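Single chain ahead, written as structure tokens, the form predicted on its own.
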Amino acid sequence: MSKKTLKIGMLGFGSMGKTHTFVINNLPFFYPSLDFSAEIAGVCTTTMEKSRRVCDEYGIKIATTNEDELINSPDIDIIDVCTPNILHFDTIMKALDAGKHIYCEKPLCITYEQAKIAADKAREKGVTCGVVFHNRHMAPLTRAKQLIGEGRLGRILSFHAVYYHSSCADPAKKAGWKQNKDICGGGVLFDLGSHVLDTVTYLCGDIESVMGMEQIAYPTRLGMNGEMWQTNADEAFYMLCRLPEGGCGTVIASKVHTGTNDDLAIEVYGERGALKYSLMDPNWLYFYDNTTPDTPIGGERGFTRIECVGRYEAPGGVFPSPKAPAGWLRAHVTSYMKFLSAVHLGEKFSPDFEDGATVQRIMEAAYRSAELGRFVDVGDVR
């Protein structure tokens, strides 16, 4: 009996479109026993020259500059949205009207109102929709979620989560589209902050209220066209957060942290234990068990380094070896596999559009707080 092939329409082909294509083309290496297969059946970019080149290089059949051609095609099962943020909402609504499953890059939309409409409609349509918050699929964060779910941390008292890049630290470097609010819809809070906030809510639960402060380190810099340009979006964003049960924490997203690369990290402190994780040290989760007996000299108290490396639940962990070091791409592979499996089985995927809307709501509250100069309740954003 032949496997069902899920056919994907890829919208946009920048770095993330290329990443998703790598994942789809190499999925059988990582998950050889799946009872379905997937292929990218068509790609849409802004020019036919680029679309045809992508098709030639990656073996894709349909090249187009009109996303409706893929959205309305009866041969396409899934729409993969890798376009700039301001385009997401209209594309999502058309794809939902066409009954397509959707895999959308973060952030889901540029306002909470848009995100809620999209989430509500996705639920009504009964299709599988997901947001690419792939970091939660890192093996150490999966293990962290398990430990928290088992009650090993107890009530969460505090957390500290950061995502640092240095891509805006050089004022002589030209701005990209993700630094332009007219295209991105926001600044670093949308780009990196959405990942941090998904990680926090994944591990710690709902955020009740926030206090935000944005920073533009370089008010003028070279624009995308090489001419001097007025920076119009936050280059760093700082947040204080309150949890419903009294826990407090901080979130920082920044592209002006000199010397950093892709530095996502989180620390969570509870009554019974604590966790630490860093994307730059991705093979390990650090766990402190506060219930372990202590003695004046010795005892077993202290952070334990848990090796997570390439260990994923079945049917993962086959290729490369479970002992192989972890990597950024591996989390994308797991994320996309779980999404495709949900589509194949007619199940929900997590993180879904409702999760995306939750993150959108927190970010909107943070921007509102930065403007008002006070704490804002996330529930007040409607």
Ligand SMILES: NC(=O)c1ccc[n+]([C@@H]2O[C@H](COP(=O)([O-])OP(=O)(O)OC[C@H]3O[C@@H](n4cnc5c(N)ncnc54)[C@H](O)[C@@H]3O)[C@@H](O)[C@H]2O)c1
Second form
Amino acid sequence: MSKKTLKIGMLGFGSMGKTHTFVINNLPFFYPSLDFSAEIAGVCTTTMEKSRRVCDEYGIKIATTNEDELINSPDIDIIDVCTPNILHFDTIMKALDAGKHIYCEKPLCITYEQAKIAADKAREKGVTCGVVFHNRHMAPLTRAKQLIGEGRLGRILSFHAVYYHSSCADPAKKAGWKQNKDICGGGVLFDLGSHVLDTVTYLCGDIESVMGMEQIAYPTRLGMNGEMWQTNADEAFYMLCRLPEGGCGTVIASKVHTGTNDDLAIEVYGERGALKYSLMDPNWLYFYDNTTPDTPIGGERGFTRIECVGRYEAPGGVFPSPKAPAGWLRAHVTSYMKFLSAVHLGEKFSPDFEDGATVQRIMEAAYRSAELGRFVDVGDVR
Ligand SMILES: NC(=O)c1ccc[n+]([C@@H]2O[C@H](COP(=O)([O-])OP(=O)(O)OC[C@H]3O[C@@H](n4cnc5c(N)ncnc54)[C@H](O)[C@@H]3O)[C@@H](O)[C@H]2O)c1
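Target state, the form predicted together with the named molecule; input state, the form predicted on its own:
Now the complete complex, all chains and molecules, led by this one.
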């Protein structure tokens, strides 16, 4: 029996449209035994030139600047929303009316009222809808959720969660749409805070009450049109939070934390144990089991660094190998690309056969040394 192909209409093709397309196009490598396949059937961007270029580059059939063409197409099953935040709600409503499944980038909408209408309508329609809070699917956070579910932390007493970027720490950085409340709908709280709040609620459950404080570090900076622009959206946001069972915590979302790059980090402290994770250290989950004996001299008490690396739940974690650390596959992409570029330009590639021979010579000297039981000069291997 042939596999059903789920056809996707991609709305927006900036950083996330491209990311989702990469995922769809490469899904069979990571999940070879799925009994369905998926393809991007059409792309909608703001200009026909860009939509056509994207279709040519990625082998997509329909190019359009009218999202209704994809939303109302009987050949499309899923609408993938990768447009700026203020556009999400209207698109979602139309896609639900057309009976489509929806995969929507975060934040879902720009008000709770909109989000609630969207969630209610999605339930009524019986379609499948998802928000791209992909951090949940980082292996260490999936493992953290399991440990909390097994009661290994006990009642949660405290948590500290941050999502730090450094991009707005530079006063010379131009404001993009994510720094403009009129397009983003909010500031960094929407852009990064939505991710870290999902991480907190995923691990710690509902938040009962919050106290917030916003920060604009630079009241003016260059705008998208190159002219001075009045900053209208928070560049950092600080929160105190209370959990229903008395746990308390802090959440910070910020783009003014110099030196942080892309750091979503969370610490959760419970009666029986604690957890720590950072996106900048994505191979590991740190787990402290407060029930292990601390004698003699500390026993084996202390944070365990759990090797999550590429261990994904079945049916994933087959390719790349479960032991492949984050970044392993990416280095292969760069290696092959540099080789192909060298062939294309008629240039040398590095590492070349000379580099291969250097390593070969050392290995041969090592084998020889093991056999002889003494040091062997690498230069003596000829
Ligand atoms: N999950 C994540 O890791 C992550 C990361 C970045 C952004 N996002 C979210 O993804 C969404 C898109 O962000 P991005 O970084 O890709 O933005 P982007 O600016 O890189 O791309 C936005 C795209 O939308 C297109 N667009 C704008 N108006 C449109 C319209 N009316 N119809 C169709 N296309 C239109 C633009 O041409 C562009 O191609 C946002 O909601 C953002 O919050 C999520």
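Positions refer to the first chain, counted from 1. Basically, rigid core = biggest C-alpha set you can superpose within 1.5 Å across the two forms. Just so we're clear, the structure is a prediction, and the values are computed from it rather than from any experiment.
Participant: Aligning on the core only, does the CA of Thr65 end up 2 angstroms or more away between these two forms?
Facilitator: Superposed on the core, Thr65 moves its C-alpha less than 2 Å between these two forms.
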